[in-house]
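Only one chain is shown below, in structure tokens, and it's the form predicted on its own.
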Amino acid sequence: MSDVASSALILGASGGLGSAMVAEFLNDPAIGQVVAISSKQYPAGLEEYRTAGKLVWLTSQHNERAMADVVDQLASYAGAFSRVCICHGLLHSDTLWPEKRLEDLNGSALQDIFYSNTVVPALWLKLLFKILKGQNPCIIATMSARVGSISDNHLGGWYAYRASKSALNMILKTAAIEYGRRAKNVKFIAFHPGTTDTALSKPFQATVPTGKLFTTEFVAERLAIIMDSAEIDGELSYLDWDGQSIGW
């Protein structure tokens, strides 16, 4: 086990979500390290705490033989993380966009989609079991969405979104069943951070009622006080920013 008594390990570190999360733990007294992994270089602005030792980051490519890689440097951290935060996620690009109508579905669109916001988080939880497994309490939160749920869908559309939003939810939910059984100490948690002022929404943002758009420093203070008050189940909740339960 690694000498820090509780680390927090973010990844999709670079993100809008991401670097909330980064800079939230870094100033958490209750972590005495914050594991940074992102397929970008170190930003600018947190030289103090690499320099202090509070902050470690390292760089990965979102392929599964990349990952392993980036994961076997993080031997030494074996049951230390606490805090766990997957905060990859893909809505848009330059070359894709949510669907408004059957019509517009694409083959490579819902696999790209698939792939970071279903296939990446699901990898991670594969090659992490091994340094989460342990004696103490671990929460992992997982970037879900609202939109995935099957029962909250009333209005249609963004298909690639909310199917690879409704499979994460699935798979955190069987992980969350198998960790229960072969690794206690672990609780899961799917989260929806309601809209945040990252680039992920910023297309969408005009119509957002005044006061549902959130900064991503709000965001990131009320997960962390939903993971401080989580408690070691077995089962996979699924929450808002509030810490109110979704249908699933």
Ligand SMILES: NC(=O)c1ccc[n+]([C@@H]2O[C@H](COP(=O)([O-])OP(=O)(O)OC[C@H]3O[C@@H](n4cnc5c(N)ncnc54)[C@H](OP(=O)(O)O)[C@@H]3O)[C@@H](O)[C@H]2O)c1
Second form
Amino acid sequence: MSDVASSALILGASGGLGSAMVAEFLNDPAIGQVVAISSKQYPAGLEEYRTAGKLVWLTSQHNERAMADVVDQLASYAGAFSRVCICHGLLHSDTLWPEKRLEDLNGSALQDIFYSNTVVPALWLKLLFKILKGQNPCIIATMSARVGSISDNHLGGWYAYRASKSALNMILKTAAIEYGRRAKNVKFIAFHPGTTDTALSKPFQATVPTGKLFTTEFVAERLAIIMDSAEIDGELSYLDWDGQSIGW
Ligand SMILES: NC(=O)c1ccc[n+]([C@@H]2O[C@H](COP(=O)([O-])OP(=O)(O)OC[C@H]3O[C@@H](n4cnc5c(N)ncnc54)[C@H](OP(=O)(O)O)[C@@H]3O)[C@@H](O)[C@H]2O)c1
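For comparison with the form predicted on its own, please write out the form predicted in complex with the ligand.
Let's see the whole complex now, leading with the same chain.
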């Protein structure tokens, strides 16, 4: 492991946005090392970074025991992460689909969506506390979504996904308050990437207006800029890709 002073930690690193954040920080000379954690094995194509020691790839399934085990492996990084991106999320799968009406609500789908979108990020915030607390500024950006905004909900539908992101925002707000007391070096951002070309958005891209479907590279660059300019203020900021605040 490493004692590099300014490292980046990407959780959920195999997804469209997770892998783009890995690439963004690998190409950032201000970041000494990138630690990527994923349920998937190391992807082809990044070998040169791993050989050079800039990339460390660790695998962890999405359960608390496995997550705690991988956090144990990060002990030497205590105080070293200046950037953390939590990129987990689920909108659809072979067995679940966003609800259009009340009759579509399904208990096990609700639980699966809440687990991926709310529970997993919450567990990372618990397990990583001792690693992230320190003297150096640390910005944590978690992938939220504008549809998690209660005041912005004019269309309805997508019950589970919307509610899981609203609940995620409340977890982040509550964690920002507690970290603000116990780890004053940490700043929280709930981030809305905009509709981005990934597997998650693929089935819904046909209705996206021209020019409004972002590449993962564009969004990763935007988020890196937003993280660079974030102030350690003990607050949760709910921001879109353009750095604009979103109403709760
Ligand atoms: N794409 C968009 O248009 C868009 C818009 C708004 C918000 N977002 C949010 O951005 C985040 C990333 O989405 P994406 O577009 O990059 O999606 P994606 O390509 O489908 O990636 C999904 C990520 O979620 C993780 N994941 C998959 N199944 C999981 C499970 N059962 N439990 C916990 N984690 C699981 C995976 O992490 P592993 O690497 O560990 O497998 C993967 O990195 C999500 O929170 C999403 O809601 C995306």
